[in-house]
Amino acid sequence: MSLTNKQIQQDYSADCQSILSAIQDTFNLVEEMEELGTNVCYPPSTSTLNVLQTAAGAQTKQSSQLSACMKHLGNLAKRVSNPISKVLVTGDVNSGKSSLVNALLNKDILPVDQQPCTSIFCQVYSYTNQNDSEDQVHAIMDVDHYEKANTDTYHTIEARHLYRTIVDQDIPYKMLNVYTARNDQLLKRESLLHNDIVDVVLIDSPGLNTDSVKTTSVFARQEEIDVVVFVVSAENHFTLSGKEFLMNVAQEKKHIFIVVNRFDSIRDQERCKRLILQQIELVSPATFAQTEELVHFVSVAQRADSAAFTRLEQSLRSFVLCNRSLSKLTPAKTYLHNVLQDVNFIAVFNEDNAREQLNTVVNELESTFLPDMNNLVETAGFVQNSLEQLTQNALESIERTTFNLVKETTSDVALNKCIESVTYPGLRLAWQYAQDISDALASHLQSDLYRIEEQANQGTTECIDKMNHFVVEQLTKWNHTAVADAHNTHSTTPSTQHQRIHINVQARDFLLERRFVNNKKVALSCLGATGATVMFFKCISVKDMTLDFLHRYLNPLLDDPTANLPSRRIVANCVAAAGILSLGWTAYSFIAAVPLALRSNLKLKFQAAVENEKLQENTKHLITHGVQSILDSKNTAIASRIQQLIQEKQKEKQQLEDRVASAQSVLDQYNSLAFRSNALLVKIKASLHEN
């Protein structure tokens, strides 16, 4: 190793020790904040927070968020201590990631295709073997338990089967570790992986999509990734998933190495460069500021004798190998800066809150309690008297309203409207029609009773709300918890099981009352009866009796009673027909009156049943009794709370003294936390400015 490399290693080691010390100090600050637990308050707006904004958005997630931060700090310490630099090559689907890895290795190891083929992460390691130039591939199912020396933790795959393993979407493997042998006699020049400065691991990832965006982001942010090389197609620019990924990674890694592939296929290359650089400026300003070193427009497929690709290799080697403080330590410093900024911001915010709370408690403690308590007792008596009057007024109103509504429900108008809603199905189903009317009346009454009860509930609720608002208005100046307790005792009247009034249908209900029958129908009925008698005598062939009847009473109509017998028969038949028609008309008239008879009779019977049950008085009594019970309970609860409030006032002085001591202790804690986090933050900022 040259002297320059030794000096680089020494400077890097010194930076590592400084960063490790800062990580430990930051870990202690976060741990101290976690010990404060729910005492930590977060600002209403979390836009100024970088790492702890999830905890700020949800108080219940504070502990888990802080624990995750401490876990990441532990992983960060391991990453800084690890001499290996891990380089993640990622990008959109089919952007040429595997081709770039092969080009950087100066060796075709990973399979490439015009179609997307990489379905899992492939980590490429370098190892020295002078006798064997064959690559080894370890297919890993459980990444957490993988050990290179333990063959039970992986499956060995031949290099010729690597393509089929990578493109298969159904393989059970989670990761592939490729160990490429370094044979100095076979290599024409050093690649990024094979160097004499530091061990490098190249990681080829699947293309970004709905499933892998989160996986890759977590891999890049939370695990052991030091450098991100993002490959973007010059033809497609940055996709939505690519921008989302870069913005997530930029929260920790300010500098991202970007390779724009297939640049030779672009006709207007200047326009392409301008558009892509504009996108980079939005997602990673730090990367845009170092465009010459970090952004490269190349065509990996045409890398041979390509000056652009040579510059890419040199810049990446310099970024990964020579500028390790920038590539490996800067992400750690950036994360520490973000965490310390959050801790300091939260500490200062809580320090101000604690100081304000201390002043508030001291002022409250120094005030006098006796005049205030006398005023409270006076107000309590006034509240009790007012609530009793309010209760009495509500009971009278509900009682009066209930009585009137029950009376209205059983009135002729309401019952007629209910009966009219039942359709008459015809004479054949007249009995069912009568039953339907009976059921409809019963249901109408029961539903209206529940409606009346609901209206009483509403009146009770309004009364309780008035009581609550009155208590709030009178007592909130002493203790706002009385308001909460008043609302918690909100209730309504219990549901009453109303007795269902049902009337039985009888045959006489089908007969219309006498005052509804007119004289014409009676006459027609008599005529119909006469005709029916004639038909009866004719049917039994009592001819002589009939002829004698006709001769005696209809002689003026016949010139010769014995000479024209057919004419006499015609007259007799006409009389009989007239009688039948009259009887039919009468029967029709009574049948047509059946619906009216049922409606009138059943309504009267239903009203009589309601009267017998004393429904108005009973319903009024039941509802008002329930309302009174609820309101009395409410008054008792409020009175009990007022008495409790007075008793609590007697203990408030000691409680205030305890709160003063506690507030002072919390203020001292946040004061120390803010001071130490600010001092460490200044140190990290200075270190970042040096880079």
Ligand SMILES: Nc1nc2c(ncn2[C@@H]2O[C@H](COP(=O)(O)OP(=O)(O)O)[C@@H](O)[C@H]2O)c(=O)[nH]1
Given for the second form:
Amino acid sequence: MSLTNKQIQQDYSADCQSILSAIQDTFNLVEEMEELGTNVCYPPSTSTLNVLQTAAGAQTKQSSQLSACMKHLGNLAKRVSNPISKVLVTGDVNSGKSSLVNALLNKDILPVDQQPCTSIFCQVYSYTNQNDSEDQVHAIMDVDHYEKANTDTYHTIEARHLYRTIVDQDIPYKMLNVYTARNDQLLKRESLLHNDIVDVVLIDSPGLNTDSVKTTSVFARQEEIDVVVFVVSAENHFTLSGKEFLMNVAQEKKHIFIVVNRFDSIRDQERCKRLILQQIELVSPATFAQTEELVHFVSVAQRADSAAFTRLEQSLRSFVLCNRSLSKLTPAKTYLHNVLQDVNFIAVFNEDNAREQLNTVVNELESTFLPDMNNLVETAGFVQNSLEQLTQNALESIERTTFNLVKETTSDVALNKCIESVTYPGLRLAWQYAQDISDALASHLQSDLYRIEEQANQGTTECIDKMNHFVVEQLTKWNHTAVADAHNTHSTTPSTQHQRIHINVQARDFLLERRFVNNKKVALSCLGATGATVMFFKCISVKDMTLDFLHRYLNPLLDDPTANLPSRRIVANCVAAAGILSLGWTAYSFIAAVPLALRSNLKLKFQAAVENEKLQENTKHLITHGVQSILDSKNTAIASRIQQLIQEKQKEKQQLEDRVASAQSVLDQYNSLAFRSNALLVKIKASLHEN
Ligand SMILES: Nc1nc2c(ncn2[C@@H]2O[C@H](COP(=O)(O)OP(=O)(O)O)[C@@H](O)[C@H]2O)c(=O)[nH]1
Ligand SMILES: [Mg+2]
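With the form predicted alone already on screen, would you show the form predicted together with this ligand?
Up next: the whole complex, starting with the chain shown before.
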């Protein structure tokens, strides 16, 4: 190996390593994009994309496009590290492709014809270390499963039958692999095929026409094709098919090695050159820029001792060897450049979207949600305090009212009215009368207590209504359902078992006590009765004293015949009558005072019982307690609903925060993708410019 070749080899190895690592980095970026899956948005206009443009718009196609890209990158890596260099020779029918391959091989191995004859691709392996004594032809039906060592994967054809196989339109083969015998002629000099660096494989292809242009373009764009040699007939210039082919492969193969053949048959060669170069400038500007090395006007048929052909051979060898990175690595770099540009474009596009989404959700959280939530929390506190105050006020009012109403219902006026409603049935039924009064008082109290309770309940309901209205008014804007619930809640009033007061009638209740007498007539009667009674007893003692007096002082009179005996009897009888009268008056007075005494005594007794049994206090406590428990449970229910509202808000807040976090992480991802793809792109661009 010459020193130059060694240098080329070293440079190439370093270039290879850097491109392999760039391929790996690009692969990682595309893989990350694939992992982002449907989250990746593609720009509406895909004309800006190079490789991934078919993925735009159709979500289903995106992942397959990315997978295809990753597969392609994998193949590129394989290709870059593969020592075989494949050279595709293509061009119009009869332009001299097969002739050129034979010329490069320095051996007429492929059939040449004036009529179109090559119908399939023929790969000619002509390694310098080849030791076979005879040419071998493998006719392959399934290219993907072909293995040279496995005879089941191909048919062996004798070299002399090659022409027949190639021209046969009905052959079932997709590809012919031709392994040439050891060629000592070739080994004598340095040539394209004898270079010590790469194993060159020449591929002869069917002529381009409207049918084959697509197939050949696809073939040429394969990453394993390092160099495309385009043979154009000097007589025909570039045909439409030729131009279409060059346009198709321009993305992957910027530089095309152009052989303008049959130049011997051209009379005005300068004009021909000028016209063809004009065409090249249009169809492949990169090639035109290196016309000296890449465009050759030759006559393959007259190659022997042709300086032009020798220069072609040297240029092609340089193109493959010296500019190997151009032919082999540039397609890889170009592809990487295109992919990275796409990835960067998509990443930046999505980065902008992600930033917008992040801003939207942050704005939603900070400008709308959080103020609203703080407002709710504040309002909730205010509502709860206000409801407590409302409850407190209602309770105090009910307590006060209840206390006063009970007082009123046991007042003299109320009890007198109740007692007066009971008719006195006469002395004979005086005991029953007393019982009736006692019963009337008890039932009067019971019914009044229920009435009082009813009134308290009404106050409770009013308070609950106020509470409901207040809650609705304050919280409507946050949750209609909760508010509706609050509105529909009705209070249930417990029927309180009220304290019963029942007095027992006793004999002394029939007696009128002086201290209770406040009526003149009654006072006089009482006074009379008492006076009569006193007089009665006084008369008895006067009589005794009189008799004693008579006996002591009138005895002499009695004994005296002149004494007046009848007058003595009259005095005694008068005294007795006065006593009887006095007794009658006393009895009458007692009987007349019975109803009065009963009314007064029983009322006082009832009031005393009310006092003793703390009815006022007890009733107040009983009713207030019931009301309080209703209002407390109402407050608890409202508080729990408000708490629920706040919890729902907190859940929403958490969801929004999660959305912020995920939007931030998406933004970070695209940020990193955009940054790394850009850094790689800069590197690849610089290395492309070096070439
Ligand atoms: N005049 C002339 N004829 C050539 C030249 N090279 C090839 N031919 C002829 O052109 C015809 C087609 O050649 P071939 O190699 O089969 O063309 P292909 O169809 O592109 O493979 C054959 O008859 C060749 O003899 C050349 O340089 N000058
Ligand atoms: Mg041919």
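This one's a predicted model, so the numbers in the text were calculated from it and none came from an experiment. For the two forms, the rigid core is made up of the largest set of C-alpha atoms that agree within 1.5 Å on superposition. Positions refer to the first chain, counted from 1.
Open item on the list: Does residue 408 move appreciably between the two forms, meaning a CA displacement of 2 Å or more on the superposed rigid core?
Closed with: Residue 408 C-alpha, core-superposed: shift of 2 Å or more.
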